[in-house]
Structure formats: C-alpha cells, structure tokens
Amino acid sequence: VLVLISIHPGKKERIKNKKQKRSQTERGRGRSSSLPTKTLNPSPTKPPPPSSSGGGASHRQPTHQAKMPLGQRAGDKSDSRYCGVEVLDFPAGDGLPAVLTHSLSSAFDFLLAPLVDPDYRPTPGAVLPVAASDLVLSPSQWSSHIVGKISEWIDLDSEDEQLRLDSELTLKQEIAWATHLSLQLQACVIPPPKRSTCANYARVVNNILQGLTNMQLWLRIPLEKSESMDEDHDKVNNNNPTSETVDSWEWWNSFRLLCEHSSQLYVALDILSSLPSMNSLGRWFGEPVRAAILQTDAFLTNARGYPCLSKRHQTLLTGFFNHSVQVIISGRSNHNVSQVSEGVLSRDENHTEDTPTQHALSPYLDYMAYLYQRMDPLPEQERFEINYRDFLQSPLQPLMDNLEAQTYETFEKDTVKYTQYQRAIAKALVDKVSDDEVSTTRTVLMVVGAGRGPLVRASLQAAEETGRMLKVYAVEKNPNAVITLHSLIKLEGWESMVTIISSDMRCWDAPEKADILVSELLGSFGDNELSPECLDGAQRFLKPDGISIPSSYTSFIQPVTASKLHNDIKAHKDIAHFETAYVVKLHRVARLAPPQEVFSFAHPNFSPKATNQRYTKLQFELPQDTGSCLVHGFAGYFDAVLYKDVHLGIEPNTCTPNMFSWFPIFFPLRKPIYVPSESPIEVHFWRCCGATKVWYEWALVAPSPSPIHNSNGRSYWVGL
C-alpha cells in the first residue's frame, strides 16, 4: 500500500475584491535595546513569526478554494482577517460538501461543524455516526476549512453515571475521529461546562490534551455578565441582594487550573447581546482566546434595516482583531435585508445546485469586513516589531559582553533616540556657555559608552547648532566598536574635536574634568544593564557642576495577565526560567491597574552614603468592575530625565512616540496568582548589590504569598 502524504507548503490569499490585487506587506525586523546574548528559542538572530492561532485560517494551505480576507490593512498578516460561520444543523451524508462549498463561495473562510449526529449515543458495537466519510472531502479540505465541533449534550460532571460515563467515551470517540480527519492541523471545538464544578470533565480533557501532539482544543464559554453592568442590573441586585453574579471567566480559569495551564488548551468565547464592562473584557487579552463566536442575536438593526453592533461590541471586536482572534458568526438571520434562500444551509428542499443563493449570514458577514476595514494601518513601528510579539528575550550583560555589530546597527537605526538626545545636549551646552562666551569657551564633553559613535555625532550636531566649541572625549571598552569609532572620525574630519579612549569607564583616568557626561546606558527597566554603577564609576571626572545626561531615570511596574508568556517559560520545566527577567514585546497581554514607580536614580550623585541597593512594596487596586483575574507575572518599563524637560522612555503613559530601542521587562511569577474581585495586589521588589553582581528579587505577599523570586540571583543578575 502507497500512502501519499501531501504537506503544503504556503497559503493563498483571495481578495475580497477579485478585480484588486494584493499589496505586499513588509516583513517586520524589530528588535529590542536589551537583544539577547542567549534567547528562549534556538535562533539567537531572529525570533520566529509570532505563532498563528492554531485554528480556523491558520496553518491551513487550501488547494481548491483560494482564501478570502475580510479586507486589507497595511501591515496584518494574522488569522484575525479570515471569518468562519457555525454550522447549526447536522449536515449528514454529503450535505458537509455542499455547506462547505456554499459557504466558501459566500467568502466565509471556514467551517466550525458537527462531526458526528448529535442524536447518538453509545451502545455496544455501534459505529460513530459521523456527519461525513473522511472520503467527501480532500486532506486539505479537512485540515483548512474545518473546525470540529464535539457534541454538546455532553456532561461529564452529571450526577447521571451512565449519562457521565457516555459522555466520556463518546469525548474520546470524536477526538479520535478528527485527529483521524487531520484536524490535528488546527482544533476543536469542545462545550462549556455545564456547572461550575467541572473536575471530572477537566480530568478527561487533561488526559486527552496529553495524548495530542498538535492538535488544540478550545473550551467554549458564554461571554457572560461578571458584575452590575447597566442600570437594570443594579435595579435587580436592589430588589434581590442574594442574587449571584456569573463571572464565566471564573468558569475558564476553574478549568484551565485543574488542566495544569495546558498549552494546548484555548478559548472560543460566545458573543451574546449584553457585555461586562470594559474593565472586566480586558481580562481576556491576556488569556488565549482563539475564537469569538459571535451570536445573530447579538446584532442591533440600522436604519436601512441592516445588522450593525453596538459600540461596546465593536471595541470588542476590535481588540479581538488586534490581538489575531478570528471570528465565527454563529446563529440563524434576524435581519431579512434581501431575498436569499438558505439552500444546502437549511436543506431546503426547493434549493437546487443551479439556483444561485447568497449565505443567510452574509449581511453579518459582510458588517464583520466593515469593522475590519475601517480600523487604521498597522503602525510603521508595529510592523517592525511585529515577530517579536511575546518573544521572550533575556537582557543585555552589558559589561561581561561585547556588542555586535548587528546590535550597534539597530541601536542606530532609532532616530527619535538620538533625536531626544541632541535636544538635551543642545539644552546643556546653552546653559553652560552664555551667548558672550561662545567665542573663547571650550566646552568639555564625555561620552562614556560611545559604541559606534550616534552619541559623538548627536553632540557634535547639538554644538553647531548652538554655536558652542566643543571637545569630546569617546569612552568606548568594546575593541572591535573602537575600530568603527577611528574609521567614523576620520571619515567625518573630527579629529581636532574627538578624542577615543579605548578602556573601561570605570578604570580610566581623565586628563580633565568634563562639563558634561554622557551615556547611552539605559535597560528596558531603567537601570538593569547597570546604569548606576558605570556612572559613578564615570562621574570621578566630572566637575562638581557638571551635568550628567541622563540625568535621572524610573522603573515602573505593573501587574499583567500574560498566558502565553507563563506557557512558553513552563516549557523548560525548571525554576531558573521563572526567576529571570525578559526584554520582551508585550501583546498578547492585560494590564490589570497602571504603573507605579520603582526605583529611582539620580545623577550625579556624590554623596558618600550613596548606594545603589533598593527595596520597595507596591500596592495595587484593580478597577472594581474588573472581576477576578489571574497574575502571572509583572511588566517593567522606564521613563528616564535626559536634561530639564527632554525625556524619553516606555512607561505606557508617558512613552516616547516611535521610538523602538526598547521593549518592556517581564518579571514572572513561578506559579500563577488568583486574585479575587476588589482584592488588592501588594509585591516587593529588591535591586540588591554583590562584589560581582547585581540582580533583582521579587516576591508577591497579597491577596496570597508567593515565594522569593531568584534569591541571592541564583537565577537571574547581570555580571560587575
């Protein structure tokens, strides 16, 4: 027996529009300030693309059906842009070709379809009365327009045993059966839990999700109410003060704890026609949501008598299309806009194959491109950062290594950096030499830290601007960035005004004082690439009015909900990767309350009880209609002072515009917390300092202690 195994290799796109073309996107490159010297993955050069959803659209390569967008937006080549529709009815025989054919040539991507009669039920020797041959439809078929749904009558928590004991077999059955049909290219769909106690039924998903290889299942769940939303729930609450609040992310969350955080298991939330408030969806960017399952029942009617959404749906749905959830509209036609039949969808029996029909949900469909297309570009700075979403990196080590010239080159490439730089130095030089003394003053300047020279070149620029004489000094330990250096003064005729200093800022000694010191020294959390401790090694040769540029700097914290980042650190299956820190580009994430200040250095500093040692507790208030969440960890940024009012940073309030040097820090947490609703967040942070070393510890002690995170940096520090 020859058995022929066709893997395809790429993806067609269709265009919505057969007469447009499709543009060609430019594949992002971006990287952070803090590149790593060792990365989470094998490719230390270049991250992967961010992983695809794993269903609908993703991994799928059609042969007969070339794909339709919802529409083009410069930059997104994610699943987000392809719309699936649910199949209601039980397409037996060979209605499964005929629904899928009408529904691709209505421009809906895929299915999400029974796989077997939902009548069935076990009994001894009965074959699975599936809703079609895995004959009916090709391997790519199957693989790229289907998504299994598994039979929603199951319950296995039932007090019912012969009910519990049917719905766990007839589980293992169909999974068995699209693992068959090659779903395992994408997943299943499997029901809600039918009551908050659902331990058996995590119990036999876990032992089926171990048993799986590629294949995902996503656990459906109503996008129900968690708080008093509107002015009618508060008036029922009133009236009923023992009614319960429904929070169906407790339902998830529940579930996904006793499936260990599989990393196999996701979320197909179902859209109905009231939302939570925006505080409490935002808990669901955090989570991996692969599908929102949109209800006909959730759309309101316009004017012309077309289906529209409110706008709380449309933010929603928004946000669901940033963050490459796909869509799947689900439910029968409320709005009768046109003439149509719902032919093979229905099986109607006046349908026949050459009376041409539109799909009863195309006008939701076509509502669902309308949201799509009218949301902006990707940013020119999204899109150069696009494949390091939530790629984990590990931070520079600054003074242990010597940077490539790869690393320089990006550094470089940030314009609005040097930018804000310039601006300080011109700010500097004009406060220190008057307009009566440019004539017959020298300017004395240090760039400690000069890697390839943009600091020399953003001074020097600042000087003629000002019309200041200027003398540099470029301070530069890197041998091999010492060789650019030479070949950039010379080449720019600098040499009467730029000196190098091949040696380490900290054991050279100075001719002469200097006016002004500057250094390019910053981390992604402000002072975790050892800022502190080269500046004062630095500032032995600055002149007691001298100015440092920066001249101070901030961390910034805030607790996030980031499973996918949890996931990819408990793959290593050790405690080392979850007491290190990681530059990475936050996406798939929810900020649960706003920043709030760290640690904070100053400089110069001379006094002499400096230290850089640091200890600090934080307390956090989420938003009273948030809900309950989970906390896997905590984002860092940095906002820094270069001189007066010039600053620049990442902290989200305050962040520089377009400027991409770097990404936040993720300080995670080894096991995840549970935060009740309205229960506050309360963490400490220690910056601690060794003869050799300098690392951070970190431990969370409310609403339940955690244990200290890489104590005595026995995990985690950045080498003196």
Given for the second form:
There are 2 protein chains.
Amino acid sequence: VLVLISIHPGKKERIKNKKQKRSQTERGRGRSSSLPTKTLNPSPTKPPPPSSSGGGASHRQPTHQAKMPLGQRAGDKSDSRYCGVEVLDFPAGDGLPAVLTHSLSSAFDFLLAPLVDPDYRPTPGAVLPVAASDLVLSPSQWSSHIVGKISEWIDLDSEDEQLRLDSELTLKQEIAWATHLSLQLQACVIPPPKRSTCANYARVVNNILQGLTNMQLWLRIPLEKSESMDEDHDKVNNNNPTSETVDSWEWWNSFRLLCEHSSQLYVALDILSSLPSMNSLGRWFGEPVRAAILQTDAFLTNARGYPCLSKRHQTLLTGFFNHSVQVIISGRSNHNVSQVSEGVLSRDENHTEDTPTQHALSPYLDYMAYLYQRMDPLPEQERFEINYRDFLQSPLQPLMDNLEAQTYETFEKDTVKYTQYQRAIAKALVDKVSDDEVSTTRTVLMVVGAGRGPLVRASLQAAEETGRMLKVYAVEKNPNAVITLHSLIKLEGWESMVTIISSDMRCWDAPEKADILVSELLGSFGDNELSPECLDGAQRFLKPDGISIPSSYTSFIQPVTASKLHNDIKAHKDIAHFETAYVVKLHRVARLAPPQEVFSFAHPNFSPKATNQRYTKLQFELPQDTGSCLVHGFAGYFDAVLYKDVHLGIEPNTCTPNMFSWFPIFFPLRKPIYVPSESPIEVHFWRCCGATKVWYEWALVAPSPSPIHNSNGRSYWVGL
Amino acid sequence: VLVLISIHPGKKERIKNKKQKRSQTERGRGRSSSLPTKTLNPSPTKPPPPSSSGGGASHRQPTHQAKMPLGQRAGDKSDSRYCGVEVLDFPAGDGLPAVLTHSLSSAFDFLLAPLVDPDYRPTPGAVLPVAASDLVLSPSQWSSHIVGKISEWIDLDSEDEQLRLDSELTLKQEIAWATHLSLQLQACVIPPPKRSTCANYARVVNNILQGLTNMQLWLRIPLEKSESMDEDHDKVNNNNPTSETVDSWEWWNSFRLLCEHSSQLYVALDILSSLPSMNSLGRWFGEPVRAAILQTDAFLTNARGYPCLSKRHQTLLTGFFNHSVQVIISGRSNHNVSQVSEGVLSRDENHTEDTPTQHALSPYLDYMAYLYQRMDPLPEQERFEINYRDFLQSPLQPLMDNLEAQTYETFEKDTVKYTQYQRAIAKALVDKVSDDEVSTTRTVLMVVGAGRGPLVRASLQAAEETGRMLKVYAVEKNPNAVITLHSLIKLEGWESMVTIISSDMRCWDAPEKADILVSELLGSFGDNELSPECLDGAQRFLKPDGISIPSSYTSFIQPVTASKLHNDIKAHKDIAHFETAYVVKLHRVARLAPPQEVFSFAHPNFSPKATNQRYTKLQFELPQDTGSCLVHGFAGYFDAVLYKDVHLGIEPNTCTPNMFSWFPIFFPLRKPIYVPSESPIEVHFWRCCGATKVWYEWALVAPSPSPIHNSNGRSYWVGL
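For comparison with the form predicted alone, would you give the structure of this protein in the form predicted together with another copy of the chain?
Zooming out: every chain and molecule, the one shown earlier first.
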C-alpha cells in the first residue's frame, strides 16, 4: 500500500554539549538522579560526544544547511531520521557538487561517496586523483553531507604482496585526504574484509585509528549468516572461496578484537535481499552499528509497481530506526516509477523547483519515509528517558548518603509505584482485620524509610479505602526529609494517626510492635540498596505474625552485548570501573537469553540461621540460531512481591508498566567474552556481607573462566 | 638395580637479595649484559624473591637448621634438592615434634602436615583444635620444615549450603592459623577441587590471596588426563560423577583464571601410578608447579623387593628436578625392606644415632636420592647461566646506545661464535681467490661494526689459514671501542693490513669497494638489532659480486606456556610491558609446538624494490595428545647462514653448541590465550619500518583474536 507522504525539511536540533558536564559521582536508581533532561555526556572522562542522541550517528556537526528528516516523530532526535544515498560511480571533475545538489533536492540527506578514483593505483610521486579539489564543496558541505567511501579494491590480506602494500598505501592516503577535506568530517566507510582472516587489514586500520581525533571509521559488513549458503546473494563475499557457513558477525568480531574495541570503529551493515534469523539479527543491536546500507535488490515490488520490503525487512529497519541507526540507499534502481506524473506524492516545493528530474532512487527513499512515519510515536516515558539511554550511573547509597530533595521529588511522581503499594496495604489490612473487627481493631503500621511521606499517604489511603483504623509510625533517618514529613502531616491533618520517628530503623527502640511493616528500600537489583539488612534490623519490632510489605523480592540477570557501555567503562582506564555495577537505561543492547533469577529475600525471616549472604550459579542457553556473540556483561532487574498477588518490578517479562523509579542495573565483564554458537554461558554471582559493607562478586565459568570480579568488594560495595 | 647411596646433609646455600637490585633498563642479548652472576631479582618492580634459584620453591627462609639435600649436584642450587614427606594422620597433642624429628633424622627435609584436626567442623565459639600449640615447634622449625596441609574435607562447591559455609569458614581459619604460626611460613597446600566447577572455591581462595603477604598457596591437583578413564586410580576425583574424559590441567586452568593468575598461587601435583602422555605432561613445565607429591602407589617393586619407578615416571621426575620442583613422598609403605639389616646403605651417622627405627617411607626417599644423583652434572654453560633463568632483559639497542666495555668483553669470550666466522671467511676467501692467484690478489674485506676487534682477528686468522692476502677496513661507530681497536692493531702489529675507520657504516664514504663484508649485528631474533638496515647502508661499498658474511638470517618462533614470565610482566601494571619483546634464558617454560620460520633477510640485496618490512602468518598445530593449554606468548630464535654451509644460531633444533652470546627472545601476549585441545594457533607477525625506528607488531588470530600488539611501535621499538 502506498500512502501519501509529505516530507518537510526541518531544522536539525542539536544540543550544545559544553554546559553538560556530569560529575563522576552521579548516582541514581533510574531517572531519579538530578540529571537535567538535556544533559548527556555518557562518559564523564571522555570528551563530549558530538551527537545528542545517545548513540545516534554523529558524523555531522551543527550546520546551517537544511537537513531532510524522513519525517517528524515526536521525541525522536536521533540521526536515524536522516537517510543517505550511496554514490556508485566516481564523479570526476566537478561531478560531485551536481550529484550532491541532485540528491539533496530529492530529499536525501547525505552521500556515501568515493573520494578517490577507484582506478588509481599508487605510483611513486603521483598526485592522488581525488573526486574533486577540496574547493568544489564548501567545508560545511563536506562535513555535513559527505561520508567518505574508501576504495573497494583494496585487499590488505591478499597473498599478493604488491597488492597488499598498494592497498595499505591507498587506504592511508585516502584517509589522509578525508581528514584534510574537513576536520569536521566525521566518518569514512571502509570496505568489508575480503576474506575470513583480516589481521593485516585490522592492523593497518588500528594504526590509522590511533591517529584519528574526530573521524570515525565504519567497517562495511554484509548482513549474512548462512547454514546453507544462498549463492545468489553472496555478492559482497565473492572472494571467499570456502564459504560453507558464513556468519559475517564473526568477521566484525575478529576485526574489533584485533583493533581492541576501538571506540572510533563502527559498523555499516549491508542489507541484502535475504536475511538471517531474527535471533542472529538481534546481536547487532548491541554492536556499534552506525548505518544500514539498504541494497535496492533487497526490495520487492508491490502490486502497483512500487518498491516495498518484506515483513522481516520492515521489522529489521524499524529496529534500526529505534536504535538510532541511519539508512543509506544503495544500488541501481529496479523500479521505474515516475512519482511526479502520477501525482501521488506532494514533495516540498522548494526542492521540486530545483530538480528537473527525480533522483532514480527516490521511490526507495519514499518507502523509507513511509516506514519511518508509520512507527508509533515514542511513548511519553521513553521521551523523558531518552537522554538517559546508555548513560551509566552509580547505584544509590541511601544508607550512607542522604538523598537530595530532587531525588525524593522524582520518586514521589511515580504514581504507579504508590498505587501498587496502596493495593498491597489494602489487601493486608483486610487480611489482618476482618469486617467484624473494623470498629474495634486499630492496626499498627510502620513505614520504615518514610522519606517525605508518599508511603504514609498510600497507607492512609488504603485504610480509608478498606475502612480500617490505622496507627502509623513513620520512621526516617534523614533529618532533612523529616522536616518535610512534619509539615506534610500538619498540612494534611494526620497528627492523630501518624507518629514521626527521626531515627535509623536499625537502632530505633520501638514503643510497641507492628502488625504491618511497609518499606521501599529496593534498588534496581532488588537487594542492592540493602533492604535485607535494613529489614533485619526493623523486624525486631514486627509482631511474630506481622506482615512485611514487600514480602519478598528477587533479582534477575541476563547476558547482553553492549559495546557502547563497555567502551564507556573502558574510558576510565582502570579495573575498578569494570568491577562496578551501574544503573543504566539500556538501549544499544542485545539481550541474548531470557533473564533468570539470582537472589531472593523474604520478610520477615525470624530463623536464627538466616543469612543475607547468597551464592547462585546460572546457566544461559542462547537460542540455537543466534550464532556466536560477544557478552559484555549482565543486565540486572528485580521483581518484588508486595503482598500476595500484588507485585512490582522491572524484570522485562513481568515489569510494571509506566513505572520509572528504576532503570536496570548492569554488571560489566572486564574482558568481553566470546561465546561460540550453541555454547552455554555459566555465570556465578555472590552476595557477600562484611561488618561495614555488602558487595557482589561475579565470574563467568563457561564458555571460559573470567577473573572473579570485585574480590573482597575492592571496587564496588554498598556501605552499611 | 639398587645402588649404594650416601646422603650428606649440607649447608643450604642462600644468596642474599638485598644488594641485588636490577635497574629496569638492563639490556642484553644473552649473558652479555653486565649482570653479576649472583644477581637475581627477576622482576625489577617486585620485592626480591626469597629464593635464589630462579623459580625454585621458596617456602623457607635462611635458617640454621641443617638441610638434607638428596645429594650434591654441581651448580644445582634449586629447592628440588630437598624432599619432603606427607603426614597422613593428624598428630594430636605434641605428636608433631616427634614426627618431625623422626622424619628429619631419616633425611627427609620437611613435612607436609595437617595443622588442624580433620574431624573438626566449625561450631560457634569453639576453639580451633590445632595440631599443637604454636610452642611445640620453634619458629624456625615451623618456617623451615612445615608446609601446612589444609583439611581435605572442605568442599566449597557443594550443593549443600551448610557444608559450603563450614568449608569457607574452615579454610579461612586454617590459613589464619598458618599465618599465625610464623610470618616466615611460606606455603600451605590446599586440597584439589572436588568437582569440575570450582568457582566458589576459587572465589574464597582469591579473597584469601589478596590478604597474604609472604605465604604461597599450592593447589593440589592430581596429575591425570584420560581419554578412557582408568577407574582404579581415580581416587582424588572420586566426587566427580561424570568423568568420561578428565584433564586435571583444565581444573587448574579454570582455577587460576578465576584467581586472575595470582602470583602467589602455585600447583602441587599428585603423581599417580598411571601417567598421561609426555606431550600432556610437558604443559606443566610452563606452569608454576612447586611440588610433585609422589604417591607410594606409583612405585613398582624391583627384583630385590625395593621400590622403583617406571621409565616414564623416572623421566618425569628428572624433568621436575631440572625445573626446580621438589618432591614430597606420600602414602603408606608398600615395601617392607629393612635397609639397616641389609647394610646396603650407609646413612649419616649423626642421624642413625637419633633414630632407633627407620622411617617407613625411607626406601622411597632413597630411590629419589638415587634418581637425583644419577643425573648428569649441570653443564658448565648452564651453571654460568643459572641466575639468568627466566630473567627478563630488554634487547640491546646497539645502534642508539654504545655498548659498554663489559658487554664487549662478554661477547669476545664466545670463542665458538668467532670460530664459525673464521670458518666462513676462510671459505669465502678460497672462493674469491683461487690457489693460482694467492700471490697476486689481495682481497678487500670490511668489518662493519668491528667493536674491539674480534672479527678483525678472525678475518686475519682465516687469511693466514688459507694463505690469502687481505686488506681489512675496520669500521666502528663507537669512539670508545675505536680506542681499544687502535691499541689492539698496534699490539698485534697489524698496521699494514688493517685500516681503522671511526664512522657509522651508514654514512661512511669508502675509498674503494669491498670483496667481502663481515658483520655481526644479529640479535636474538636475527634482525632485531637492525642488521638489515645497517647492511643496506653498508652494501653501497660492496662490489656487485661481493660476499656478505652473514649471507642470510632467519627468525623463528614457537608458542609457549610461561606463567612466570607472564606474572613478572604483569607486575609492571601497564600495557607497554606486555607489548615489549624480552631477551630471556627460558627455563620454566613449556614449548608447545616446533619452531617455525618468521622473517628472512639475505645480503647483499641490490634489488630496487627491496624492503625490510615483513609480514608473516604462522599456524601451529599442537601434538594431538597435548590436551588444552594456555599460551602466554612466543619464544623467538634465529639462525644465520654465515657462508654456504657455515651457520650459527640458537634455533633449538639446529643451534650452535656452547655459544652463549644470545638467549632466546620472548614476545608476550597481553592476555594469555586458552587453546582448546586440537585447535590450531594462528599468529601474525609484522616487521614495520619508520623514518627513525623499526618495530614489530603481533597478534593471535586463532583460536581467538588478540588485540594487535604494539600498534605503531607505541611500546617497543628499535631506534635507527
């Protein structure tokens, strides 16, 4: 189905980075920290990234050139709005400006263009036959609209030594030329490895990467993985003679390992007409994919003769749009449709004036715009959280540190969470006090960690809702929050029902015992804000048949590919940051297997042998058709049973919708682990308790043992 | 065959460490540097090791107690001279002193003894039932003669949580007790992992290791590797239900990876009656094996009823003696032979007085002494080089730095090398000048890099030997060496034959062209002292039909396990030291596959396209029965063809005997690579040339890619 689309070139929104320095001690559970919504430098020690979109392509700097997004999507500021086109023939002389003007006027946003005549081979003393002098385009055109394409003939791993040496020289010359064209130019695409061993290619690229400051290199990789090779579409890999089973991810993996996970090395994926399994595609969402180069051959033809994509291709491209990957259309047109004459498209008038003829690939661009605009708008929550994507925060230390007012405020806005508490408290009150006793029995409820009062409010509302009488003790250790709590009680007129206790629950000497103990001391990983230790202290004043809300909670982990997080941690250049868990809104991540339970705690627990130490071994089996992958660490979640069937949590399969107090937690691995196809991942997690601190240790055992992470809590702990 | 043996307790020779600080810039080719023979701190940044014997056991400090070596072997100062005995039963009360006295008087040197009653299980508030109060032995007895044995019942990876927690507590308590017994006590043996997954055991040991300062932990590992399991001898591993194929090396490997290659974690190998293949045993010579615990069950009985070992066991034990591994006899006696009554043994009188009865295991000790004494004495060269074992030196930079007099002196003593040169020059002279021409033709020979004159002498001797007339130019860039050279010429009366040129050969303007160019600019890796670059400069003044001696040279590498070298490099805590090649006398190393050729250079090379850049890929196949292994890096060698069939080199299969100018070179890997059984190792080596320096880069490609090492020569290069 072809629909009317309208493309309005819009001003590109760029957020200036200079004011947005983050302190290294930023802590949070989710978007609870005092992060201004426009703050975004994801790695405190790294220079501010050029792009605002948390992992979006960033090969262009702010410019006065009009940009041509595929359409408006509320909240989407990522570079996936922009679509480029690959220039297949070398534009000699001043051909490039004409090609650029034509493409821009057809609403493409940028060109992937060769910079040097592909027929050129190095000869001593020769002048490089470049696409044009550096003067044919303005510096801002070079930097905003051109991604350089390195000559595809180069073969750094050829057995022919002369070809190898020529290739090395050419690659270096072309990158030097690209660097010269504009210091702002941010990317070159380098051709795919020509064979499965690419060590020499990687060596030369690695050498180049170390000399680059602003520019990124995008390694072009055909998106293919075959058990039985599909001969027809083996175009990119035609130099590989022994291609029984090809998984092009393996090429990428070898290349980036050899280049030591360089943070300037990215992937540009060639999308072909056949696609591997969804599980195998999913791996790429955790990899630094900057561009999807969509071959015109990958398009089908609809009943009206227009290009369209298979359902699987559509799903993949929507995934790319959602992961800030931008599309580049490539190939010869296979669809001769004259949109202008059919009149089904109304394009921007400013552009049709400039363009006597449509760009041959316009029908494909139109289809991309259709796909882009067809997506649901970003949910409101997602829009609020967009600047937190893949931004690493240290978990809160609410026991050691007093929370700030702003953090309380953010927490208190999470109405979904307090609604769940109110439901749980209501059920507990009904269980505690039968309808016959409502007028004679007053339930003693203690809120431990009352903060500025939201759980007190939820408790009183539950009492009102169920017609139960309540006596509330609100225990809070932060004297600043207690001040606000007092004024709240006064304001609401709750003095007769609520007693405020300014004390640490672990040392409070309660005047009576409670029927119900209400707390919200949960971290992203459940027990990581020391809820178990606090409630052990508080259950002294819970009656033997008393109820704790929450009554239990469980943590979960799953293995993930997360190259961006790995690189951000690596930028700190120490082991300690690799032995620390982070709170992070996971975005550019591939979740490799379903989450599994790690640690569970139930309250109250009056057993004399109770301990809060835990040790769990987990084995993850990846879906068979995934192929090999690289694991950078583990995403962690929790689920809490508040009371009976009332739960809340962030475990993806059961998560409470529209709750924003918690982002997932991320446990990194010091060295990413290669997991061969069909090999299980075995990971061990320990929760360790000392006199003054609690910490986790973790280690991989299979497919190969990692060091024990965070031994003795040397790098990361939570203070008691 | 039983022979008469005589065991004389001797004074233990200890070398004091305090005066022996090495500078970090120590450079050498072999024992050419100014290393005093008694200097030995192998890692400049580490505290001096307590033992002198380059990797030998060091659980004891200097003491006045008499030591009981197995015998005298000239030059052997390693702890493999001392044999211990395992105490199987817990000596209650003051039983330990009696056992110790009895064992020492029977010529055992130390005990491997339990410190705590093995029946003890932790109970709150209980006193640890230790083997005896700390007063039953003197501090020097504890530290010199007792290796602690941790209770064997502990099972840190049991599914039974209580057993697991008890085990953790017990292990920590026993280590704490061992630490208390004497700060000097240097080792405890910890029991073998009870199952193939040992992550929790490793975690606790890792925690402990981080708190230890002097003490080592020796992880006990049964020496077994089976394709088809031998049920009878599966004693240690009896808790492993699914033991189709057992390779106990895998346990060790997992354990040490989890413990992050801790330099205080060692292996004690239990030697059983059946042995795996020699290739699989060979792996252990590169691992930190401190002790071989020889089970009495492993012994056979000879015709006269005495214990003896199979040929394969003998070979293994000789290997251990040569690699500084000490033996501990363990088990019940299976051989009731009364040596005293037979009178075949004359033991030290001082001891027989103290001992009314022979130690039950004395026949086994006697056999060990027999094996030890039967070994050939250490060759003289080995004795000179013993303090260089596994000591890392930076390669010489003879182009950038001028050599010191002491280095020249060491080189000049290597008569084997100069004899080879003389033979080569003689053959070249005969080829250049036929017998008819001897009286009319004077050959022009240039020695480039003449130093203090040894090659000038070899040249003149070759001329005399062959009756050829010679005109020698001696070119030397080091003005200090030139002074010595002048006096040598005068002293020898060579003024008419030798012209001294004080110049760098690369810029000397020669007055005539040479028939023969003689040089010795070879490093341990052949070209690594830039012989190619120097000879490119010098061949300007070689006649087109001139001869270069050497005429070619080739470098070689082979993959090795070398845990000690890895740990010494790791102690520097930076990447640069892992991207540097070292000259090192390899000792505690497992050579995993035969060496292969890397780079070759031939001289003269007048081709206009000649380059000294090189790129080589090598694939190593390990013998099938080796099993898996860990590769820490590559040992490198060279072989040089001086002229026709006259060569010299250090490649192990073809090395020139008794030449000591060069030790091997070692290229480390930043992260040791696990090589699964039967997986090939693919490594790529590059020789790169810049304007001011030459360097190597290297990378593993299979079994898994490593980062490219030393990219752009950032860590290690040779200056031009």
